[in-house]
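The form predicted on its own is given below as one chain in structure tokens.
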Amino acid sequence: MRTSWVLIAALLAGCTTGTGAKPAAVADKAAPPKVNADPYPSTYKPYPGVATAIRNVTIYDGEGGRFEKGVVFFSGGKIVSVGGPETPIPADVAVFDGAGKWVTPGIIDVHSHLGDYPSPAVAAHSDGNEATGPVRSEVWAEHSVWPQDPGFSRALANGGITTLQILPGSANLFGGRSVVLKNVYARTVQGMKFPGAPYGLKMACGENPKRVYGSRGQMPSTRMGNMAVNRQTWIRAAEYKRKIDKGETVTRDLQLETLAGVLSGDILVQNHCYRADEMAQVIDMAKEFGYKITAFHHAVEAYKIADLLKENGICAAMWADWWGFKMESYDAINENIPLVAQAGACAIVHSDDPNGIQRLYQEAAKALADGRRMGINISDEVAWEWLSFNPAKALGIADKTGSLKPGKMADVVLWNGNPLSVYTRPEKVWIDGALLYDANDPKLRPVSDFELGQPGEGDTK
């Protein structure tokens, strides 16, 4: 975050010595303290790989590209070469046959709480929401994440994530901060923080908040009362900013420094909302501010809304098949995320949930499948954009992961057939290049401390 901070420069005066002549270091302006912007740093280490390549497969780059008989080359974390069968495989380099496979770029999820909604899910795990204020912008979801959460490996040996993003609940209208990490286990969650990602801010509109705060004879009850206090706090927050711009005296207050963080574009919005017309609104109150949405999560009715979605450059982040179980997740189609590709939005397929996690492709074949029986024909490889390169936007990463492009994260899977079958599974995980999983190599199944002797142990449920 960009920020310059005054100390009341009293509280220097009396350094002073009274001779009247002022120190030269107090004798025009405090220095201004600085601000540690990245206080709970990232530490993670990619795990040690070899050189790889996979060779005689099918190949979806991430950014809708195919190859037959394709061969992936990475080294040194990276990706290095990606192409047809001519594409050259250095001598001295592990190499997989694999044909009859299938090789993607690892996916993402937007959006999951596990380490904050663990498995086992216990009363004494569930840390993802701070429903106790409306704006409760101050709270970070990584303070939350447990890293022995069983959930990871699961997501990593049954899914092919490779990385997410945890995201604080939505109980309330700004939730919290979010944090992007990379699936592997650490001793510490700063062990995981996928380096230089940038924080997310977790908002939410609809019934969420006015049901919690409603049924407490609190505001807000209403949604008209949900717009009123989200634009009350930005208020709040754009008076701050200014001071803080024009290097004014101000007292550090972590719920309007990550709001702060939003209207200076360092923070990216992902904004919990189901229907057209809340999103519209939203996006107009964004405007209103200042400030830019980047992604709405669980966006239903994101088909009604496709062409102002492309126009605003937000992603919608949505599920095949999930809803009905509430009011404002009914007006829902199964077309929808094809029907957002098809408008040039950005459409992505999210989980919000531990076991939707481990199935993320079988939603996007689910979702192709209904886009083709109207009509919308997306190939294979183009619809592999929902779940790696269109996350990894909506992340600030894609310049990193998201595809299988020269130079990127070596972040891939192989799969055992066509990852768009119900009877496909991953093979191998590799995340910076490093093997993390391999189904056939019961040693190469991660395992949290906390399953070590527990019954089930290292198991893929």
Second form
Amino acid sequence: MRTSWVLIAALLAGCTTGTGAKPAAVADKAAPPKVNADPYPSTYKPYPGVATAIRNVTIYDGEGGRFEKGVVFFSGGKIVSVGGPETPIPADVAVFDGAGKWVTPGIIDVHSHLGDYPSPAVAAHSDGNEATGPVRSEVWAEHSVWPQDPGFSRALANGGITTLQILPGSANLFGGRSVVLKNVYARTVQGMKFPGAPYGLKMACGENPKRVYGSRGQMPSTRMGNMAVNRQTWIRAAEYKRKIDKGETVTRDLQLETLAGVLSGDILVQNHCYRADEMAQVIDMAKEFGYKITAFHHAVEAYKIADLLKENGICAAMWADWWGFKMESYDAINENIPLVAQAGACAIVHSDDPNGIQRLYQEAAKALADGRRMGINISDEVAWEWLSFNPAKALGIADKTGSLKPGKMADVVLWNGNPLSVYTRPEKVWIDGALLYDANDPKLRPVSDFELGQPGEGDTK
Amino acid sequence: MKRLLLPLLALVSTPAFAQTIAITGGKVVIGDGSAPIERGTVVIANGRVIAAGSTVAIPAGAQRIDATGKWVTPGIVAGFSRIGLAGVDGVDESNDTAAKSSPFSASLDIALAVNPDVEAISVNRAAGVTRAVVSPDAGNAIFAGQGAVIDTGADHDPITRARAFQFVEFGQTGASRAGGSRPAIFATFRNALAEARDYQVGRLREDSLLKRADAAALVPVITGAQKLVVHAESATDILAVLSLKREYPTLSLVLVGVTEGWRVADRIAAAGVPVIASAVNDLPAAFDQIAATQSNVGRMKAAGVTVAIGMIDDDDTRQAMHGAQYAGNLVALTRVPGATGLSWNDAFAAITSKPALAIGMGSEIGSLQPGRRGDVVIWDGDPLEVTSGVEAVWIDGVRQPLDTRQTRLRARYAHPQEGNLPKAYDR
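Next, give the form predicted together with the partner chain, keeping in mind that what was shown is the form predicted on its own.
Once more the chain from above appears, this time first in line as the rest of the complex follows.
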């Protein structure tokens, strides 16, 4: 676990366990309860699986590796071995022969609102934007997620999505905390939470926050207003963190707790930002306050500053060909993703959409082909990093998932053809080694509570 | 990189009258649902298709274009779109799709509003879309106004057929526009048609709900001279629309959206009403789409419905080119157990000849049958495959430029570092 919950707990508990220099009268009183840094803990447990081997398939391992007539073997929920045809398969395991098929790591979408903007999209379900103030870092997306959103199943069955980050929306400069989920239905959100995944902080640049608040005659109404509110907020957060670090007593402030978590490096910044110039501003702001931006999302103009992104170690999460829906998406180009990858920066394909999440592999294929037509030659297996390993990095979980490496979670998709083709669909999807979708078995097709007893229940969708 | 260097000058120097062109050696797709023809030839002259097939005589003097190893097809027809009506959707001043506070509705005519200079035209042209069914969006009434069929050519004459249809919202959106319920849609609709009849015979009352212009605009709808394109999604709403046909037998109905069409496919087929369907809706995104499935189009087709693919409410101002990807996804379904998809031939027809037929222009556009307009695309691969690209486009027999703002930006930022002069000097 790269970012440590222990660190957060220590940080937040600093006021009670710190110095010993406190007056005895205070120390003698019952100590205030320690702040629990993980009050809604994951209860996710991998579902039972059987030791499984898939052989005779083309494998993209997610970190640029490729095997022809390859073998993937997983057991106990973990990848055991991945390799060419000579890779040994134990005698007593289920073996799938996958001639003509492909195996990849499960796809990870770093930008989804499934559950907090679920289907049906009625006002009663609209739980993605706490648009009541530009700074709402105190809200947590997991407290909005409806685990019965039918969208999760479409992302699984049609999209091969095994992990996804649910973000609050972009109405606010500070939208709140994200949550990373394994794509399994559960009765509770806690039952979906990716164990040990760090929290993210959703931030937003540009048109959305200034429109939402500007239209109410409230700050921010301009881009300079965006930056001013951001900076004033970071000043407050830095002061809050300083007090905690010094062991001073502070009144708990959920808003500032999240921001202090960013400043201490435990919470990852996931920053909605389209324009190159604004991304550069935000990079400078991060330096001003000493935090790190993990990824720019919707980075439509990333191609203009791919060198800057590389230099600062920031991922760009992008669409293949969305453009023109608002002013800050006007300069979109189809080669954005390959141009960022070519510059050596971390490129990610993301969806922000309950339909797009079902076709991320097709979006990667489009971008790859457009890049090749302009002379950027990236292999299929390297391009797969845009779909699994790079998003895993941006979520702080690359040590656990995102590629088919021994010891990692067995999040695996068997595709019925080349997964960079429009004609291909997932045939089987395993999450932590458990078979959770099988195109050949109608019983392995999740039906959410909402869909049960309604027209179309259990259809192939 | 080569394509983007096609100079803008080519646009200026394009002859107004196209010459005779023979495209040879390619895999030719007619677009009518028939199988691709290996090593076929397509001949266009005077802006029309003269012949397409495996044994085609090439007229003397024809310009020959070798398409060996390529695919040659009719241009994609966007089955339902709002292309040309918005520069940037989110910039209200540049968006003419809906007139939310106009006193007029049915009479609104988009023909003079289609702007061939907006980026959506060039981007879709470069992606192989040559014609589009363009509809207004309903503002504050169930009737949105009169849509057109356009081409995406790089010229100032986009209209193929003005006032090709009237667009009306039924179902969920119609209910909100009519005052809050589905019964209000029918009351509004019946009243509007009654007042249009009054207008037709010179008896429109002073206190009519319809403006005179709107009543006048509905006369060709009543007579069936103009298509009535109706948006409905749920099985219930679809059946309600079909019932209009019993009440008003002369209406020339077309259904759009139709997410739950598969549940009443036999009845749509029996009514003989063509459908322009949203192809890959599979989420219960609204209560009138609870039974959404990607098998919808395939099941309707199997039941005998004429089905085209359209993009209502799906980035319809800009992303019509996604129709080809959606068609490919319907082919993918043929390999998913329990799903119903389309054969490749039917899927390609669903984005070419079928939308043309649905809107009543099957004899003009949407295929490479002789006599159709000379809208031809050369692709570097299977046009339904997402990795394929467009190499050449003709509209009405005129070769089109394929550069766009996007290709210009691509060239400018192929190497993002600063040069000797700012990027503003790179062009």
